[in-house]
Every structure is written in structure tokens, then in C-alpha cells.
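The chain below stands alone, shown as C-alpha cells; this is the form predicted on its own.
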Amino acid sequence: MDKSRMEQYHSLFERMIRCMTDRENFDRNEFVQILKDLSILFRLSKGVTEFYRSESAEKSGDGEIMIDYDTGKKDHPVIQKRILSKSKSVIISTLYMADEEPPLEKDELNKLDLILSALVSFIARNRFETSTEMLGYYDDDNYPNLRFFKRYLETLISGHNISGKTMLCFNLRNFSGINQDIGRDGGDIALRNYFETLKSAAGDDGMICRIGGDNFAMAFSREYTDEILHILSGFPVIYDPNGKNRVLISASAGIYDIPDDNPPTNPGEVIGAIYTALLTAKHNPETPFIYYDQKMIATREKAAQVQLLFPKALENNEFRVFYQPKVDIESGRIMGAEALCRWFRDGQMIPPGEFIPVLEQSPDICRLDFHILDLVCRDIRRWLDAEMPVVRVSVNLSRKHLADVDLQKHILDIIDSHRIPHQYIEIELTETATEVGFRALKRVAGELQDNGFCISVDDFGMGYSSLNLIREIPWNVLKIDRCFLPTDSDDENSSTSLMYGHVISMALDLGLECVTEGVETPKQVEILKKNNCRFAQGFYFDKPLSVEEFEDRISRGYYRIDTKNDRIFK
């Protein structure tokens, strides 16, 4: 090379190195221009870079091919570099010369070899960083993940740019059902299109990520709120490759409008706020969008207090069993009872609605259920030893127990340790809203019934498939929720009255024992009699009673039922 070309080479090579090593201010356009200038200097016709995620991908040709310089002339390769990176990806760079050009000198080939070595090392490093970014901040389907969201929040908070933003966490409604209807492939296309629609609506400075399953988080400027909520309320998206078929996707969402005067100081505050609001929204179908506000803050603080106090409360025996009688309305006889949990702290009773839903969010509810079962067994053992009257007692188990493959053993360990005959225990299970939960419920119910326990289904009509539920699972008792029971204002031809009658008739035909909950008036007792439902539970007879009160009731044996003049004891 002559002196002029040598100086030009050194200048371009130094610029290339500076450009590659200035990671914060890397300018790709400048970098590509340097490569073009070097190609012209060495009379090259084309430069090709290939990237493959693995050697097997290289063999199958499944990779990326980048060509930033090409004169279009007929050419041939003159030098090539191939490296296998630490992440086992393959990078190949090849330089070409036009056929009419004279061959390169040895010195020129050495310089090109140096350029290619630097180039492939630079590409390998960048690809490694990109792979690390994808592994850490994206899920298997290439959606930004929770780490991505946390990093985004940290950047906003540290830069004092979070005020004026709206944060949102949403859960897709019945997306598993959509997948069943249109197939997994169609569901993936629909989900991606819905995601991209929301991403576009969030603006250039907004973001959206998937935090797991059908749950997503978003951040955007306030002015985009109406448009985004419109999409979340129900938006048609294409789900087939041909773009002809659409499906409607909607969501429930928890929303946190960041205050200007008191913005959050860490990502955890934001995530906790929107997730708390989402949980409330998911349990309120009529109100799918819930804003995180002062009332919710107070509720969240109470929930945190419950979680903090629970272990010590359990240790100090602050939880007590109350019993609500189940009554045979034909004879007035007390034929059973439901065990209900009450929490007494510092002489005051904490309403169940303030702690049960909180404990339901964690395995703590399972610990509480087992504790209540143990207390019930203690009472029954005492009644048996004292030769007092004993009736069957039903104990509620949370849905969370369905994940416990050793549930049967845990129940048996408690009951058998107190030497309680199994016929005195009724296990009350709540039907589930998913097919997976249904299978687990079927397994648990079968195992418990095989061990001589009476099994009842609670909240009938609210779950996965109620008719399938009573057809496939060997229940003993069907508890009819108060929502099915007609009120005093319902006539016999109302939809509620007709549905109640049919549910009772069907259950009796299947040989199930029926108990109607929420019986509060003499007229409702008459409705039970008319529909041949013999067993009732509700305030008409008694509220949940302390152990001492229940023992007094059971010692009397039965109620005298007079629906014209209310009830009296005998």
C-alpha cells in the first residue's frame, strides 16, 4: 500500500475502534459508513455478516444475514472469519472482491484479517449483551417481563419523571376459553395483536410487559388513559394468519394514577398498588376497572397487619370455632352444624370479612383451616367422652388445599389423633372455576369419601361446570347457596323460585342430601317444605353460636318450628 492509502487505513481503523469502544455514544450510522469507506479502500465489492444462535442453526441455515455494503458486481470471497461465542452462537464475516479486480497483496490481506477480527469480536460482544438482555428481561415468548417493568420504574423514579404517569395491571378475561375456541396458535396471534395494539396506544414513552400468564403491566402518560381503557373494555383483534377472523378480548384492570405531590419512591410501591387494585377488580365483574385510592390504601394496610399478626394469633389461640346449627325442618331436630372461624383479639371480635380474604391470598388459609379442624375435633372428643349429644360438623376447606397432594393424610392425621369416628366430620369443599381445579377437586373428594367422610359442595352453581360437578364427583351433600333461595317478595313463578325447585329436585333424584343456606324468614321455611328440602341453615333458627351456646342448643335437641308465630325452643 502506498503512503496515502496507508494513512487513510490507519485513520479509518482508529475511528472504527473508537466507535466500537464508545458504548454509551455508539452511532451505528457512523460505524456503517466507516465499514463502507474501508471496503472502498480495499477495493471490496461486498461485506456479509451471518449470525446463528447455535451450530445446529448454522447447519440448517436458520439465522440472520446482514449486508451493509454491496456494489452488486459479480464477485468472489477473499477472506472470512468465523467464531463460536461463549453463548455458543456463531458469527461469520466474509469479504468479497469483484472478479475484475486484481488480487489483494499479502499486506492488505493481513490488514483485512485484523479488521475482521475486531469486527467479529465486536459483533460477538454485542450479541452476547443482547442475548443477556433477552434472557433477563424478556420471557420465552419475547414479551418484556416483570424485571423489564421494574427497571423501567427505577429509571422513572430516579429521574423524577414518574409524576403524571398512569400505571396499570390487567388480567385477560376468560383467555383460556378463547384458546379453547380458536386453538393455541390462534390464541398466540390474538394475544400478540392485542399486546401491540396496547403498546401503540401507550405512546412513545409508555411501555407494556407481561408479568406472568394472562397478567400484564403498563405505564403511560395520563392523556392516553381513555383510549387504553377503551381497548381493555373489549377490542376485536385478528387471530388467523390471513387476517380475516377476529376475536373480542377484554380485561380487568387495577389502575394507579401517580400523584404529583407524593409520588412513589420505589418500584415495589407501584407494583403493590396496581396488583392490589387488580385483585379487587377481578372480584367485581360489574366494575372491571378499579383505581387505587385512599380507601384501598387503608384496606391494604389492614391486610398487611393481618398477615403480620396471624402467626402469633394462631400461637395464642385467638381463633375460635362458632357453630351454626343445621335443622331438619320436618322435626325441628338439630341434625348437624357448620364450623365457622371467629378471631378474638384484645377482647374484640375481628369480622371474618376483614381477615379471611387476606389469608386466602397465601398458604396461611390452609394453616387456619387445619387449626379449625383440630379445634372441632377437640370439641367432638369432649362431647363423646362426656356422653353428650353429638352431630355431624362440617368444616370448610379453602380451594388452596387442592394443590396439596397429601391433603388426605393431613386431614386423617388431625382427626385420627383425636380418635374421632369419621361419620362425625363433614368436609365442605368449594367448587372451582377452572378445569385443572376440577380435576384436583374430583381427586380430593374421592379420597376423602373412601375414608368414610361425608363430602359437601359449597357455593353450588358458581364454578367450572356445576352439572358436571355433581355428575362426576361423589358428593353426599349439596349446599344450596342463598342466591338460589327465593325471597319473601318472589312468587312461585319467578325465575328464582323455578330455578330453586329444579335444583332441589335434581339433587334429590341423584340421592344427594340438600341443605339450604341463608334461611331467614318463616316464608322461606315454607318454600323449603314445598320443594321437599328438609334441611336448613340460617338466622331464622340461629346465628353462629359459641361452643357454650351450641352445647346448650344441642342439649335441648330440637327447635319447635311455628312459621306463623316464629320459633321457640323446647
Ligand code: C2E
Given for the second form:
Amino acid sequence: MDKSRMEQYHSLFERMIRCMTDRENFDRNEFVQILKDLSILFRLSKGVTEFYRSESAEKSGDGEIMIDYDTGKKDHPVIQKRILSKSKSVIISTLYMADEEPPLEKDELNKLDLILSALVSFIARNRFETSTEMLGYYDDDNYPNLRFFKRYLETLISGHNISGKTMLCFNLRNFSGINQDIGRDGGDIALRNYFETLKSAAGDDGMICRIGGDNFAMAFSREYTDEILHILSGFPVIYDPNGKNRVLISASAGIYDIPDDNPPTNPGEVIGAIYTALLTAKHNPETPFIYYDQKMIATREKAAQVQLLFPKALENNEFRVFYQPKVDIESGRIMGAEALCRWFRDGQMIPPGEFIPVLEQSPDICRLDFHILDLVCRDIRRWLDAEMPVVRVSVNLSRKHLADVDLQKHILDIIDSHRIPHQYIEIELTETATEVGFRALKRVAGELQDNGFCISVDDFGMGYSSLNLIREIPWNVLKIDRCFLPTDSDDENSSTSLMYGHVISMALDLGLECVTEGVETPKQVEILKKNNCRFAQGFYFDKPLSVEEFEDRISRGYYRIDTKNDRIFK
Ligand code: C2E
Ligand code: MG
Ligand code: MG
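Starting from the form predicted on its own above, please write out the structure of the form predicted together with the ligand.
Time for the whole complex; same chain goes first.
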């Protein structure tokens, strides 16, 4: 062994013994890391520990095998230790070396022998305690688990030490994308380093645990909040064993600042609070950190109410379709309409903002969308039968449908049961942030188009719009979100005005039909004209209308557009 390896060995061995003897402060993660480092130092490929309840169990091979370390290489055993504990159970530890490695020198073998003896007797002593602790309070990757968190909370609550603490639950942003970029092994290292960074930021009386997948919970004294939020908002961590490359990890979090008066009285309250706040944070990409408060309780109750009432409401036909005209601004003609859902309950109209986002958290939204499609088809059938004028109607399909491999069939079943010619139906789909979502979107859009339906990208510009989205998917219509439309106070050179112009000209070059949403003023109609966007939807023409009002509009056929005046003539 050369001098530097010798020094490393001494330092690791000393740390290992310190870990084993200081049982009060035993840090399992540190211990596991020391054993790993020792294995690397001695060029080992694998470490295996076997436990047998008795010698006869050992003879019949009826025991438990734990692989402590494994490089997966083809290997052979180099050293083994067996001890019989006071309780007559048998523990055998074996170390392996890869076939391709040059053999260990005598001096190395002696050192390994020493390490292994210490280790096996330590395991024998702690076997019982450690294994129950490990089974109950740590997950398969050696992260403390939810039970660990609950036990910690119970101790805080019973000791009246919970006031002044901040509790938090976080979810890594786009961690599956990171795993794809740097590989699973890299992802594991990065995750561990991120965890350790947060753990040290949480202070001596803080804690952090993994509650599953890439969800974690933390507790710490209030004064550490800024530092921890700084790390959660984006922190570079090393992801390779050489410590050379770093990746930026960030998270969304739900936070509960424990009040000094009226603190929670059981762990469930804390966990419910941070989890609710996290769910809200995950749905709001612009606000990754959300604090739990009274308003959130009210929102949560409202959401629960929506979920509860939905099935009956669907059965009782409480959902209706409103139609918002889409107008050709050159002629004032109604060229289409968007079907928008409204919920009527006890004579009151509930706007979609209050129930769509709730239903979108479950497959309920798909049932609603199919119901709306069915209602639209009924109306179109009626118009056709009565020989009334008919325009193409667009229906919104939630992203939740993308997971449905039979989506095409479900849609066709509805439309064909009413014998609706496919050119009267347009399907509005929204962008998606993930690669998987993108592939599904491409498949669904292609299938719909193959069946002769018009397909449009809804709310373009609002979320994760990418040029790829319009290049790779053969859309018919681009619906430009109103956040892209300049307002009356924007001047011609504002970035919104420039972007708007460019998006339209790009879409037209690609042969897409462009509809601008949210057109409210005559000046905005002028902006559309100037930028060659021929189709508009918005309050300037009409709000979403009841079917009777819409039928009335469409029978009259067109709007007289007079952008000099502030109102519209119909
Ligand atoms: P969306 O698909 O982007 O629909 C357009 C929304 O913009 C409608 O809101 C419409 O009333 C509103 N809007 C239209 N013109 C103007 C305007 O000039 N100014 C302003 N400020 N707003 C305008 P609505 O009806 O409240 O619907 C909101 C969202 O709810 C829709 O956005 C859509 O994403 C969703 N939604 C509505 N019905 C359904 C449905 O049946 N299924 C699904 N999945 N989503 C639906
Ligand atoms: Mg829409
Ligand atoms: Mg829209």
C-alpha cells in the first residue's frame, strides 16, 4: 500500500470505529458511506452478509442475505468471517473481488481481516436494533421515511417544541427529465447530494426525510427558512463519482409556518397542511412555494365539494354548453364557435374556473368532456335536421385524455352516434410540458386528423409553447392566447406587439389558421387586421352565449364591425 492509500485507510478505519462506538449519534448514512469508501479502497466488488437464526438454519441454508455493496462484476470471494452470537444466531460476512483485479497483497488482507472482524461483531451486537430501526424508519435507498417524520413530529408535539418551527414538503421539479439527461446513477448521486445539502441547512435540530419518489418532508427552526428556500429554488449539486459535473435541482414546496398560538396537536395535521400546500404549488408553475393558510382550507373544502357533487350533477344534466362565436373580421361572418361548459346548480351558474381545475385532478374531467361533446353533437344534429346554418364547433379536451389509448374510439362513438359530419367538429388541445406528454399529444392529434377532424392548439403562448410543438404536429388552427395579444396601452414596438406579429406570420407561413382569443376592444381588432390575423374570439363580439342566443346570432349570420366606434353592431 502506498502512503496516500495508507493514510486514507487509517482515516476511514478510525471513522468506522468512531461510528460504531458512538452509538448515541450513530449516523447510518455516514457509516454506509465509510464502508463503500473502504470497499473502493481495497478494490472490492461486493460485500455480502448472511444471517441465520441458528446453526441448523445455517446448515439448511434457511437465512437472510443482505448485499451491502455490489459493483455487479464477475467476482470471487477473498475473505470471510463467521461468528456465532450469544443468542446462537450465525452471522457470516464475505468480501468479493472482481476476477479482473490483481490479487490483494498480504498486508492488505490483514487490514481487511481487521475491518471485517470489527464489522461482524458490530453487526451481531446491533443486528436486532438496527434491523428493526432500518425496516421501520428508512426506505430501500436508506433515506429516513414518513414514519421517521411522524415519530419526529410526535416528539416535538409532546415536548411542546413545535412552535417556531417551519414544516415543509417538497417535490423535485422535472426530476425524471434530469434522470434522462444524466442517467439513473447520476440522478441517485445528485439526489443524495441535494438531500445532504438540505439536511445540513436544516440545522442540528432539523430533519429531512423522503416520503416517496421525489417527494420529501422537512422540519427546521424558522430562522433557516430563507436559506432552505434558496436551495429549493435551484441549487447545483454534483452528480458524478469524480465530483466534476454539476446539475441544477429545484423543487416546488408547500410550507407550514407553525403558529405560536394554536399549534397543531397531531402529526396528521402537519402532514395534511404541507401536502395540501404542495399540491397547490405543483399546479402553479409561477409560484413554486405556497404557504398553508386558512384560505387554502376553504379552497380545499370547495374542491372536495365539487368532487362529491360531480357524479350526481352529471346525471342530473346540470352541465350545459355555452357557445362563443369565432368571427372572420374581414366579413364579420361567424365562422365557428367554441363550446364552453357551464354548471347550473340551484339556479346559480358556476363558472368553469371553479370546477374544471378540480375535475382535472382526476379522470372526472374526461367524463365531463365527453358529456359536453355529446351535448354539442345533439345541438348540431338538431341544426342540421332543421336546416339551420351550421358552423364548425370546437370542443376542449383536457390533457388527461392523452393517457387514454382508446380516446379515438370514444370520440368517434359519440360523434358517429349522432351522425355528425366530421368537418363540423374541431378539437382544442393544449400544450404539454413533458416529452412523454408531447409524444402522446402527437399521437392523439394525428389520429384525430386522420378521421377528418380539425385540430387546434389552445392557449398558445401561455404555458410551455415551443416551436417544436407547431413544427412537429400537423395542427390546423393556432389559437393565440390573450396574454399574447397587445392591450390598448401597448405601443407598436412593445415586446408583446413584436412577438404577436411574429407568431402570426410564422403560423401563416406554416399554413395554419390563426384565431386570436380574448379580443375585447376595437383597437385590438385593428391590431389583428394589421397583423393579418383573420379570425377573432372575444368579448368585443360576444361572451359565451346560451344555445338560444347563439342560434339567434347565427341565424343573422354576421357582425357589422365598426372599429371607429366603441361598440359593435350586430
Ligand atoms: P379556453 O378554452 O381558453 O376558453 C376561452 C376562455 O376565455 C373562456 O373562459 C372564455 O369565456 C374566455 N374569454 C373569451 N373571450 C374573452 C375576452 O374577450 N376576455 C376575457 N377576459 N376572457 C375571454 P371560460 O368559459 O371561463 O373557460 C375557461 C377555461 O375552462 C377554458 O379556457 C377551458 O380551458 C376550460 N373549459 C371550459 N369548458 C371546458 C370543457 O368542456 N372541457 C374542458 N376540458 N375545459 C373546459
Ligand atoms: Mg379552448
Ligand atoms: Mg383558450
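Residue numbers count along the first chain shown, from 1. In this text, rigid core is short for the largest set of C-alphas that superpose within 1.5 Å between two forms. Quick caveat, the model's predicted, so the values are computed rather than measured.
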Quiz item: Once everything's superposed on the core, is D22 shifted 2 Å or more at the Cα between the two forms?
Solution: yes
Quiz item: After the core is overlaid between the two forms, has the C-alpha of A507 moved by 2 angstroms or more?
Solution: no
Quiz item: Would you say L38 moves its Cα by 2 Å or more between the two forms, aligning on the core?
Solution: yes
